[in-house]
Structure formats: structure tokens, C-alpha cells
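What follows is one chain in C-alpha cells, specifically the form predicted alone.
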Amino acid sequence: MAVMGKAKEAGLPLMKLVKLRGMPILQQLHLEERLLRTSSDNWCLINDGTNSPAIVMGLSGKLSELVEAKPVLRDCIPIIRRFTGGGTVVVDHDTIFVTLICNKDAVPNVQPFPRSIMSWSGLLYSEVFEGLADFHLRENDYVFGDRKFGGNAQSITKNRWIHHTSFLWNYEVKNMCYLKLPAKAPQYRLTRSHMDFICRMKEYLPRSEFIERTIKALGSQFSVKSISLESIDFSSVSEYVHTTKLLTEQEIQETCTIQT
């Protein structure tokens, strides 16, 4: 792309981009923890959909606080407590993830601290909707208007961060019953239901469109350079051990005995 050739000539930091379709979301996160801790490059992972539904929290989330567990274990919808904080979200075919991993040094004038990084996010994504939508960084959401359509998580290292998003290209209406209305909330949500908060990322723009705009933005900020999954080299480290976990049904089950 004539983007990524003036990126590099302008001396602009390598960044590695991994395209990925369907890949399940256990295995995503699994590989994001493992390139933020193990590796020493620059990364963008693109996941277009995850395989099957599942309900992902944040580090810190309770899960009685924010999971209706009765629907969920008579659904069989797996629960995964990931690496990173942030809220907790429902994930299927229709959520297109987009995951940076950077250097604490990659971005100019982005210090490795959540608010700094949450404003430069707001100012890349500002480039990918220009011109389609009113498209705002409201708290720790990004929206058009006032509903929230792409949610985000955090974790920072001593050298580097990672920052990814869910972003919701279209959802089934059925799959928000699985969520409790959060006790802390963003300011701006008020109490509105869960569907009249969010909004389809489809009434705007293709989802192809969507991604290509993302790889775009991020080739006027680094040297973008796509490489695929299996080329990825690991084997520098022989034994790790990942922080994001699948729940087990004993967990979901004493949680739903609480809520009875």
C-alpha cells in the first residue's frame, strides 16, 4: 500500500499485522498474552468473528455482579476471564476484534499510563470513521452519538502495552439476556437497557471496509509489514504459562446458586 511506503521512508516504527478469520477467541487471547509477554515487536492482530459464541470478562469482573449464569449454563456459553480489565462482553461471528500490541517507545507522546493510550486509540479511530459516522471516545467506549458500539481493554507492562477492542459489527438480540446491567457503569450510559445503549457497527460501513480503513490509519503512524499466523516464531521460549482461563461449569453453577 502507497500508505505503508511513506511510512517506511519516513523511519516510522515496524508493525507486524496478523489477519485472522474466525479464529476462537480462547486461542486469540491466548496468543495475544503470549506476544505481549514473549515478544519484542510491534503487533496488530485483526480476528474477523470468533468460531462460536462466548462471554469474555474483564481480570478483576465478578462473576455474579456481571453474568446471568442460569441462561448461560442452559445455553452451554462458555465464560473466559482474560489477561486485560475492562468490562465484560458477549463475542460471536458478527464481532470483528482488533488487538495492538506496541513498545512503550513506539508512539510518539503515548505514555504507557490507560488514559494516554485511550486518548491516542480515540485519535487512530477518529481517522478510520472520518466522514461516515459521529464517531466519539466517550469514558472508555467508542460510539457513534451516544451508543457504544466497540469496547476496549488494557494491560501495561514495564515496556510495553496492549490495547484491544470489540467491536460490535452486528449482534444477536437474544445474546444480551446473558448480561446483568453492570453496578459501575459508564456515566454517559444512564440506565439504559443494554439495547438502547449499543448500536450495529453494519448501519454505517462494510465490514471489509471497516478493516481495510483500520490497516490504512495504522500505516500513517508505523511501517505496517502482514505476516501470517504460522510464521510467527515462538521458539525462543519453551515453556509459558497464560493468565486468561476458560471458567469451569462448577464456577458458572455456585455462581448461579447465588443468584437464586
The other form holds:
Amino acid sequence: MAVMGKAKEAGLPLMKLVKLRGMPILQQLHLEERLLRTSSDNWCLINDGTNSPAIVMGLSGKLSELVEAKPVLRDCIPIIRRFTGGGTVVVDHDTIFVTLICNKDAVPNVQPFPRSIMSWSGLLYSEVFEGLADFHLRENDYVFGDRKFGGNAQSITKNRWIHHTSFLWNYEVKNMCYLKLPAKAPQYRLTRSHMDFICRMKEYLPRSEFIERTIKALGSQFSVKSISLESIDFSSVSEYVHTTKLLTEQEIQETCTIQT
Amino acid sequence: MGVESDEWKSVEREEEKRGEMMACRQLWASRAASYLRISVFHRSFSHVVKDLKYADSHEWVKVEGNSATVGITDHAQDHLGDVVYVELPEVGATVTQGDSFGAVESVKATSDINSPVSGKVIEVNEELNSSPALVNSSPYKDGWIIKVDLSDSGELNNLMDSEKYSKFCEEEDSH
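Having seen the form predicted alone, can you show the form predicted together with its partner chain?
Every chain and every other molecule in the complex is listed next, the one we just looked at coming first.
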């Protein structure tokens, strides 16, 4: 996609866009963490579905409190602890991921703190869904009405931040059996079960239209330039130690023992 | 004894009162926000302690001889929200002025904690493992994060005093 001429003329900061499809979520998170920590560019990554189901917990998530270990082991579902905060999700080919990595100076009206970044993202996605659905940022979730369809998490460094979202394009009901009801839930959830709390994006707009609208909304604040994954140069970066980790089978087995 | 002691007693009283006020205010604000379906922004006046030094990434340092105690400021804890987890470094780790040594997790976000000084970590606040909310309720006292043996006390000249830091926070919040 060409650089958007008008945006460039306005002197907007450059944002590199990488469109992916089916990238494994562990690989995606490793890429994100590396870009946050070792790059000085602004990035938007869009992964249109991950290749196979996985459970992704936030940095401090306690396995025994968040995940039903027995069905996870039975079905060989990998569990990943990611480098950002927030809750636990089950992701698969029907999850769309949108990740924004920004220098704090690129969005000077946004303070590098969670609420400010979250609020800014809410305005961005209001533009994406304008005229299509009753979209809101509700506490820290994206909702249509009072049903969640997008979950968010962030990591903030001295001069940069990442805000990434997993959007529920569609989901399989059986996947919900892997997750416990979290002890800490948003107030607007009330006592609703997973099925009554979440909704499917596919009921509101086509997949490709969501992606195109997101890129267009970014274009009002950034000069968006599409690049390929292969062109990302990590040659100048020495071995990077990730915080994002795949949990071992032993760790999950130990949790299973605690839970039975 | 004297001024320093009186100031720290004042800090204690201030932090106790703030803890109670925060709880009441947050409960009311959260209920109102939930009813109105809006986000809550806590824009309280941030407390700054006079004899500390401050980094522009919102950490404070209290120097005693060649040792220093480090934490995050009231401004930082207020803007972060409820802290649910603190990632602490190992005792013996080296810290460098301006570089990350740990992280705090508040709702949905992990945020780096950057060291305002260089040196070696001699103690970490283990209480934060079971009570991370101390960072919110007592950012300058019980919510301290690490203690460091300084390797270069000259670096303190790179930091802000309380007055300069207060103005810095006001400017940031005005954007």
C-alpha cells in the first residue's frame, strides 16, 4: 500500500504496518516484545487469526486461578504467559489481533499511562466502528452494547508503549471450558457467564472491512506504510531475552494436581 | 530528629488520610462511572515530598549516605491505577540510572520502573509480593521498592528537586 500522500504532507509520524495471517501467537508476541524494546519506529501489526488454539495469560496471571488444567492437558492446548498485563484469553484462527507500538512523542496528547492510552484507543476504534455498531470502551474492554468483543493489554516503557487487542471475530463455545471465571471481573460484567458476556464481531461487519477501517482510522494520525515481515531488520540487535514464555507441561500438570 | 523526622511523620499522616480518602472516592467514582457507562479519571493533586530527588520517569530516590531508597511517586501511582503485581529485581543486581530494573502491573498494563540512580541492589521490598497495593497507599514509605548502594552520587545532579518535579507533573497533566 502506498504512503498516504495527504497524511505525509501533514507531517504525521510514520507508522509501519505489517499484515500477517495465521502467525502462531507465541511468535507474534515475541515479535511485538522485540519491536517494543529494540526498535525506535511506530508499528501496527495485524494478525488475521492465529494458526492453532492457545491460552494467553497476562504477566502476573496465576495458572490455578485462571485455567481449567485438566481439559487443557487433555486437549494439548499450549499456555503462554505474555509480557503485557491484563487477563486471560483463548485465541484461535477466529481471533483478529491488532497491535499498536508507539513512541510516546508520536502521540504527544497521550500520556504514557494506562488510562490515557486506553482512552486514546477507544477514540481510534470509535472511528473504526462509526455508523456500524453501538461501540464503546467500557472500563477496559471494547463492547457492542454491553457485550465484550475485544480485550486489551499494554506494556509501557520509558519512551514507548504497546497497546494490543484480541478481537473475537468468532469463537467456539467449547473453548470457553478452558477458562475459569476470573476472580476479578469488570463491574459491567455483573454475574454473567462467558456466553452472556461476549459477542461475535462477525455479526457486525466483514473481516476484511474491519481491517481496512482500522488502517484508515490510523491514517488520520499516522503516515501508514505497509512493509513485509521479511523486511524487518533485526541484524543489529543482539540476542534478545523474551519475557513472554510458553508454560511447560510440568507447570500445567502441577496445577492440575492442585485443582483435583 | 528535627525537620526531617517531622516531615516523615507528616508523610505518614498524609498517606493514612489519603488511603481512606482514595477508597471512598474511588468507590463513589466507580459506581457513578458504571451507571453512566464512562471511564473514570483520577485527577487528584499529586503529593510530593520535599527532600527527595525525582526522575522524569516518575521515580523518587531518598539518599542516606552512600545508600538510596527508590520508589515510584504519588503522581505515578495515581496515573497507573491499582497496582496488582510488582516485579522485583534480585538482590545483588546492578541498576543503571535511567534503565529499567523491574515493573509494576496495574489493570491491563505492565509499566517499567526505571532506576533514578546507578549501583547495586542491596534490598528489595518483599512485602510488595503479598501487598502490591502498598505502592498506591504509601508510595513514599511502605511502598518503597529497592535499596541501592550508590556507585556514582554525582548522578543525583541529573535529577529534579521537589519543586521542579511538581512543575514537571503539572505540565504533563496540562497536555
